[in-house]
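In the block that follows, a single chain appears as structure tokens, in the form predicted on its own.
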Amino acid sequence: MKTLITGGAGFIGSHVAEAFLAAGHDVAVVDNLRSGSADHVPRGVRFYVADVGGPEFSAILAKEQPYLVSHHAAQVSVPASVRDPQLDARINLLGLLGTLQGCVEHDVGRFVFASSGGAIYGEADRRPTTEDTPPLPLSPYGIHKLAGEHYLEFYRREHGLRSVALRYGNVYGPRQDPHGEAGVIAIFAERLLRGERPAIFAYPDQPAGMTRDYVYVEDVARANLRALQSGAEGPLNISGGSPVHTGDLFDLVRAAYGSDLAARPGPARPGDVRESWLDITRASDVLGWRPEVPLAEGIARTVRDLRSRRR
């Protein structure tokens, strides 16, 4: 089946491209390389360096004629969205709208949207949090992801574009960028590799750090495959389903390194959600999907990859 993955040179998108290629699909990738890397694009896919949503992207759709578009092109930092909401809107909302419009104009059959669990739900009063929980996003990033899901529903009703929104938890694994504000496991690993003490961002009454759940990137790629095969629609939580404090997460990364460095405390950042973990029952029922890689094993793989790339 012909598939096109936006953001396919990025961390998650490149793993999704690999999974689709391994499953025998005909794969193309679009990425502007502002945050992705051409080295991440697997061999055997057609690669276009372009922005999504504009005339150039429309021409790519006309050439490729994909059945599926998997949309992973995004600005991924919550703090960055707080600092510059307009930039986040241009990339994460207007970019999505242009992509959806192009899909309608070129008869794309199915659309998979990389959405966000914790950022959309905010400080939910129910944990683990189900897809039926009223959304309370605390950041422009979460607001724009939620608005994106509403546009998916509009394009389904108005134009018949079938879609599913995969609400990711905290995705981690090989190729994640440790430079910046996204991907705490990659950041911890990079700091330890350089012999530096990373910060545990925390609220004063929650010194062990915020609570999150984590999902290995290859499990996320499998969820994308299942989303294509199942024909599921609407939002689905994709995550590990178990809560972990940031301080405990650091201890797992430190154990994988064999390091005795201690973390240093840091203040919570604007938009940081105190507690977030997702109920993945619906994904299990609808997609037949559950995460397969345990957290400690996934962290060990991530550390090995970072060390290998450093060598």
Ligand SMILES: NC(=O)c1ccc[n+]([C@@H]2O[C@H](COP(=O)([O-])OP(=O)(O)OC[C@H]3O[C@@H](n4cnc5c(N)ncnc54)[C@H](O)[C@@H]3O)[C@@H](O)[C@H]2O)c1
Second form
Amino acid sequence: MKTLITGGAGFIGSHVAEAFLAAGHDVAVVDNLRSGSADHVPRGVRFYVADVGGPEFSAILAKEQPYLVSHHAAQVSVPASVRDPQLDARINLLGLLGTLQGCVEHDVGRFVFASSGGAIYGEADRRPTTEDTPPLPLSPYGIHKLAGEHYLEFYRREHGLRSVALRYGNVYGPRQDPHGEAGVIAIFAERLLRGERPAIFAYPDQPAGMTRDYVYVEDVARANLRALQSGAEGPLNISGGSPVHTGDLFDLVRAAYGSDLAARPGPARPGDVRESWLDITRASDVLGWRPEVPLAEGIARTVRDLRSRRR
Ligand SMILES: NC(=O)c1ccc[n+]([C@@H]2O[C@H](COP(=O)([O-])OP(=O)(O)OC[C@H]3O[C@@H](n4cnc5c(N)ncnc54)[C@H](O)[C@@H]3O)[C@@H](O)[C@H]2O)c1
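What would the structure be for the form predicted in complex with the ligand, given that what you showed me was the form predicted on its own?
Everything in the complex follows now, all chains and molecules, and the chain you saw is the first one.
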């Protein structure tokens, strides 16, 4: 089946491209290399360096005629969205709208949107948080992901575009950028490899750090495949299904690396959610999907990848 992945030169998108290729799909990637790298795009994929949503993107859709579009192109930093909400809106909302419009004009059959559980729910009063919990996004990034999901509904009602929003937890694994503001496992591992003490950002009343719900990137790629096969519609939480304090996470990364360096405390950043824990029952029921890679194993693979890339 013909599949087009936006943001496929990025961390998650490149794993999604790999999973679709391995499952026998004909895969194309569109990415403007804002944060991605051409080296991440798997061999055997047609690669277009272009912006999503613009006229060039429409021409690519006309040429490729994909059945499925999996939308992973985005600005992914919550603090960057707080500093510059308009930039976030241009990439994450207008970029999505242009992509959806192109999909309608070129008869795309199905659309997968990389959404965000933690950023959409904010400080949810129910944990683990189910998909029907009222959203309370704290950052422009979360606001635009939520608005994006409303637009999926609009395009489904108005134009019949079938879609699913995969609300990811904290995704981690090989190829994650250790120099950005997101991706704490890659950041911890990179700092330890350099012999530096990483900071654990924490609120004063939560000294062990915030809690996050981590999911290995290959499990996320598999969820994208299942989303296509199942024909599921609407939002689905995709995560590890258990909360982990950042302090405990650091201990796991340190154990995988074999380091005895201690972390240093740092202040929570604007927009940081205190607790995140997603209920994955619906994904399990609807997609027949569950995460398979345990956290310690996933961290060990991530550390191995970073080590080999540094050599
Ligand atoms: N990493 C996580 O934990 C996480 C959690 C929840 C949701 N998500 C979502 O998953 C998706 C992928 O995130 P990631 O972590 O792989 O980030 P990433 O930065 O590695 O990937 C994003 C890709 O999009 C590309 N891109 C950015 N703007 C573009 C544009 N206008 N046109 C074309 N390409 C563009 C970048 O070059 C990059 O390759 C994003 O939508 C993100 O919001 C990620």
